[in-house]
Each structure stands twice: as C-alpha cells, then as structure tokens.
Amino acid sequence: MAQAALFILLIRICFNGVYRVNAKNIFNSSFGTAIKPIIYQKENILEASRMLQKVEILCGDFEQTYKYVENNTLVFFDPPYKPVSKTSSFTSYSKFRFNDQEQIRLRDYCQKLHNIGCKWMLCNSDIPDENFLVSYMHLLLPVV
C-alpha cells in the first residue's frame, strides 16, 4: 500500500505525471510546476480501481498483445514519441532504443489489429519530416 501511494504522489508532482526511467532503469522524471497538486482524490482512484478490475495490463514489447486480442479488445499503445526536437529525444532515454523503424513496426503492428477487427489507441507526436518513412502517422487509418 506504501509503495502505491509513493507512486501517486510521484506521478502527481512530476511534469505531466510523467514516470521515466533511464537506461540504468533509475527514475529520471523533472519535477511538476503546480504550485499546490492534487495529489488524492478518493473518489478518482476508487473509480480507476472498478474500471480496471476486467483489464491486463501488459509490459513488454507490443506485439507481445497479438496473443490476448479479438475483435472486441481494445489496445492502448503509449511508444516513446518522435522527439520534438534535437534536445528533447524520448525515444533514448531508456536502455531500449524506440527509434523510426520502431515507429513504423508499430504502425505495421497496428494495421495488422485493424485488420482482425480489433480496435486500438495510440499516443504519439506528429513531427513533419522530410523523411515520408517517418511521418508515417498521418498514413495510418481513417478514424471511424
């Protein structure tokens, strides 16, 4: 139980509740700018607790979820994004590279989901590139 609340409160003052950790898997996320963050909300997370009674959360490489789908599962990806810029790579941080051929092995990924009637959800930024392999996420799907 400590060591849930330990995270809330992490995840509560750091930027965005943003929870990183470096390639050394030591946690490396900058602090929040709230002056006083909500840090408890009963409510909320009892709440969370009921949605999420029915969900598995998994950690590991995404096509590793290929075995859990049908067509009425939803899938939640959240990659590192493309960096926005040249100081603010996330796609490094950790020991695991996520870089462009990544991107794109998970737009693949994607399409493959579609194409078996599953639903899913992506995270990402939207860089323009001069590179077409790369700014691939408007290529995507159509939204429906």
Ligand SMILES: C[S@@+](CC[C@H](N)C(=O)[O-])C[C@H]1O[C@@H](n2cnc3c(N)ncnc32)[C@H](O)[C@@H]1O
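Positions refer to the first chain, counted from 1. Predicted model only: the values in this text are computed from it and were never measured. The term rigid core refers to the maximal set of C-alpha atoms that superpose within 1.5 Å between the two forms. Compared with the form predicted in complex with the named molecule:
Val75 is among the residues whose C-alpha shifts by 2 Å or more between these two forms once the rigid core is aligned.
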Given for the second form:
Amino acid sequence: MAQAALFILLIRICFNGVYRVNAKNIFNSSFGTAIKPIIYQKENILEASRMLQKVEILCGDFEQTYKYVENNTLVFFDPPYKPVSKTSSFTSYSKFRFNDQEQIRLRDYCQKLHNIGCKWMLCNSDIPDENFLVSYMHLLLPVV
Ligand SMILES: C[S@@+](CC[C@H](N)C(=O)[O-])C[C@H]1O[C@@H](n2cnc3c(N)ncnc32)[C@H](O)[C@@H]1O
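Give me the form predicted in complex with the named molecule now, not the form predicted on its own.
In what comes next, the whole complex appears, and the chain from above leads the way.
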C-alpha cells in the first residue's frame, strides 16, 4: 500500500506523469513543472479500483496479446509515438528503444489482427511523409 502511494506521488510530481527508466532500468523522469499538482483524488482512485476488479493486467510485448484476441476483440494501442521532429525524439520509456523497426513491427501486427477480423485502434503522431516505409499510418488507412 505504501509503495503504491509513493508511486502515485512520484508520477504526479514528475514531468508529464511519465514513468521512464534509463538503460540500467533506473527511474529517470525529470521534475514536473506544475506548481501545485493534484496528487490524487479519492473518488477517482476508488472508481479506477472498481473498474479494474475484473481486469487482468499483463506486462509484456504487444505481440503477446495475440493469444487473447478473437475476431470480435477491439484492441487499442497507445505506443511510443514516432517523433514529429529530430529534436522531439522521445520514444524511450524503457531500456528498449521504440524505433522505426518497432513501428513497422507494430504496423505488421495490426495487419495480422485485421486479417483475422479483429478491430483495432491506434494513436500516433501524424508526421509528414519523410519516409514512406516508416510512416505506417499511410499504409494502414486502406485496410481499416
Ligand atoms: C505513449 S505511452 C502509453 C501510455 C499509457 N497509455 C498511459 O496512459 O499510461 C507508450 C507505452 O508503450 C509501452 N511500450 C513500449 N514498447 C512496448 C512494446 N514492445 N510492447 C508493449 N508496450 C510497449 C511503453 O512502456 C509506454 O508505457
């Protein structure tokens, strides 16, 4: 319980509430800029707890979800976004880098889901078509 409370405090006072680690798996989000951050709202936490009672949370690579999907499953992806510019290149929440190869692997996984009739949603940055291969949103649109 104390650990959960400390975790909530940590992500509420760090930059954008992002939990990020470095290559050594050590937490390294920077300080947040909010002057008076709201640390928690009791009703919100209780409601989240209620909603999560029947939820199984898995931690792993997105492709590991395949054994849980059926043709009537809706899969929502919120992956690290492809950087919109060379200076906004944050894609690393963990020691594993979510680079263009990963974006392509995710695109191929979405295609695989589509092929079995599974519905999916994904958010990502809308980047100019600097490289057609990695700008996979353009490739996906015809198949959804
Ligand atoms: C934009 S954040 C999503 C944040 C999340 N929606 C939330 O509200 O906390 C991208 C997430 O993708 C996760 N991620 C990175 N590589 C992944 C992978 N190969 N498989 C599954 N998740 C991955 C990161 O750890 C990070 O939590």
